[in-house]
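Coming up is one lone chain in structure tokens, specifically the form predicted alone.
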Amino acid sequence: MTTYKHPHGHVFYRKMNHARPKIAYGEGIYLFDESGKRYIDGSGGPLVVNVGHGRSEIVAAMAEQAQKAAYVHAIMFTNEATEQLSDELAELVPIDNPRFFYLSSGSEVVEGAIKLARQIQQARGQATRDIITCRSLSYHGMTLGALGVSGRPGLRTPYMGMMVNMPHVRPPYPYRFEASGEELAGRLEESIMAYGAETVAAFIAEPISGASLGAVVPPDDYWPAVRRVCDKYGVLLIADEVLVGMGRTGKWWGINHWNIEPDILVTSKGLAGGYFPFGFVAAKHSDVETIRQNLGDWNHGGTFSHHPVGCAAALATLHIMQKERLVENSATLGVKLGEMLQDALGHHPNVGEVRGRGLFWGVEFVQDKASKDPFPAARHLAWDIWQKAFDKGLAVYYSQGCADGQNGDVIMVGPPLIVTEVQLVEMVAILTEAVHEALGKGA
């Protein structure tokens, strides 16, 4: 067991009782601390690093743009990086003739998306529509608006009196909720009717569930049914691709697996590969034009919106992904990663389900396979497994609360999309050792 000295300094960390090694540099899928110890970045941080660490071409693109003009105010100016990135993304985003608004984080783009949905409805003459329907056991960001449409109790509870809590419907979760996509879409329809269609502006959801549930893939009939319900009642569909976008699931966008066109799409994490805090809100040209004609401007903004250095980083990241065919690599090796995890852990008595798509997989742990009872939250099982893997040089992503908002443990694996099959074998072997140390090998 490696012992980490708790840092004493002036940095305010989120996890204040967890010491951390100091990273000296990164290369490919690896990080190296100042002692020389190597860590496999098996989750790309929180599913951010998609093209790997130490990509000199991204650094060069950022430096070149910073030298030309590090910052210009988007109200006053545009720049070539922003225009080119938008033109190239327009060929990839599943929205007809999209327009892009760039911000600095996943929380910000979600906040922007729900405000945009409200203003689209206002511009259409639907001023009473101000409800954003969402899903329980979901996560969309840490700002108060994003928390209002999230469903993770542990993150929301301290701030309930400060935010507008939006209506929640049951998420697709086949392992625990045996419901078809049509049935789940029916729950959405019931919610819209209960509040009144004239009050509902949009429905927001992750195409494949991210950190809260851990790589849950919905039934194949879910998204087509949801799209039909939204169309029936004039409700905008917001696809939150902050985590699952940019090739993570083996297609450019998670929603591509069902050939569905959302009205608004947001992404962040992988857009600039972790080299710059960046994300976008994408909307239909026709809806943006409706706002322009009827309202004049979108009532939103940000000092660092449309940041030219961020756009340069995202453009360089996009070119790497295209040149190295990383979306295809995610699809191909994602199948192998799923098979490896299933072979190594699927038969363990405390593994309830191995699930995922592309290079994004989750392993849910239970006390008993038959009952599916989760471990109590006080056991901190996911953290225990995470720590044991970390000590062995593998960084993965953990989550607690998937079963009921408090109990339920998931470990997620989502390495940079440049990963090789040999590297996946090593990752799964280390994770398996960590699981066996935490829970035993089972029968």
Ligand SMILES: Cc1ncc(COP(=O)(O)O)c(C=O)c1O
The other form holds:
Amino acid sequence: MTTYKHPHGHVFYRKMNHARPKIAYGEGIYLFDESGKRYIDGSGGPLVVNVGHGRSEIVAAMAEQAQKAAYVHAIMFTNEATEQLSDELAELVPIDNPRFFYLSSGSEVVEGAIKLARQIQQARGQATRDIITCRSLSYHGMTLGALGVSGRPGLRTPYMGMMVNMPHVRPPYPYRFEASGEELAGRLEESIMAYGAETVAAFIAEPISGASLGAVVPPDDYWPAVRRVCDKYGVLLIADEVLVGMGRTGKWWGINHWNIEPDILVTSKGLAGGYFPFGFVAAKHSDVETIRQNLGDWNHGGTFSHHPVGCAAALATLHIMQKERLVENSATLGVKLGEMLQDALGHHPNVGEVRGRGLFWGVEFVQDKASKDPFPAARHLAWDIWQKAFDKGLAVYYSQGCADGQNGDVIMVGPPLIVTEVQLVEMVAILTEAVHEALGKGA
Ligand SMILES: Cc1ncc(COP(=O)(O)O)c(C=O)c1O
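Now that we've seen the form predicted alone, could you pull up the form predicted in complex with the ligand?
What follows is the entire complex, opening with the chain shown before.
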């Protein structure tokens, strides 16, 4: 029997009318609540738990760092964990001679990236550039700057009067809009020209769409065409790898699938595996140096930037990923997961598309395969399927609004990268049962 903590305590949560089990501990891909019920952590929440639960190596590294020096202010000191992590990440990040700035969440690194882009442009003598062009149906975070470059109407509407709404262009979404990468990059170019290239600092996008669209992979000509447009107009390219970075899609970085070098890359969720709230902004040494020479300092910071315990957690996470070859596991088992989902659900009359890369897959539901009409938002289909899977002991991720910002249901699967094939089989079986319960077998 599941024991649910009812919402009468002194905590409040984002989803308010929902009682949640109290988790006692986690181990590998599993979580156990206080009644002993087991949950497969099939998406690590919002794609966070890359190396699994209960990794004593990470806990030990964090404890050792906390004992040595739990906190030092980054304006005044450095520490070995921060320096070593940066040296090791420099070998992995697809930016020439990168430099790293550490913060505590995805929203924070996005805020950091857009402010860094602005300051790079100022330092280059391009002070009129303060627009960050972005994409509709995207998500970059909940703070007002990050929300200003996000494209999720439901999250933005209450705060529209409080934020700067940046120009949005259409994202790649082959299932619903047939457009080549060149055409979509053409929309970006039109937007830059409409505002005036001398006003645009950067373009920000997720290399593979995350939670808003649910694992949409762009056409192969998209990223090279976007890079060309950005170069043509002196616009910096920011790759938001908060969700798809750190091996999630079968390469270290989503952008690696197209061999593109962004000017700025940010990541967070999987960086410290969920053991510490952590993320980084990476930029070219040459751009950081331009700021140093022309502006003196970067006008940004934060009390907990470059946190030593976060750096120790990220370093230990990185070492596990390398030792256990988890990026390779993500690539190999990702292909199998895609095939399993396609076999189990692809033919269901209410499944519009199964899509993804590596160990990040989305299943989009429609009323009818031919019309691709989404279910009305009021049906709360994704939540319904999510709830049914959850009750059966599988926690996946869900999202609503992919079709038009409001309607459109996606379930996302993204287990820890340590998952095995046998465990994937069990996950897909439970998810299929939940879909059948919500929508019928469709036979
Ligand atoms: C691509 C992307 N960027 C930024 C964020 C914001 O991250 P956080 O929730 O850690 O602030 C998210 C979170 O889902 C994300 O998926």
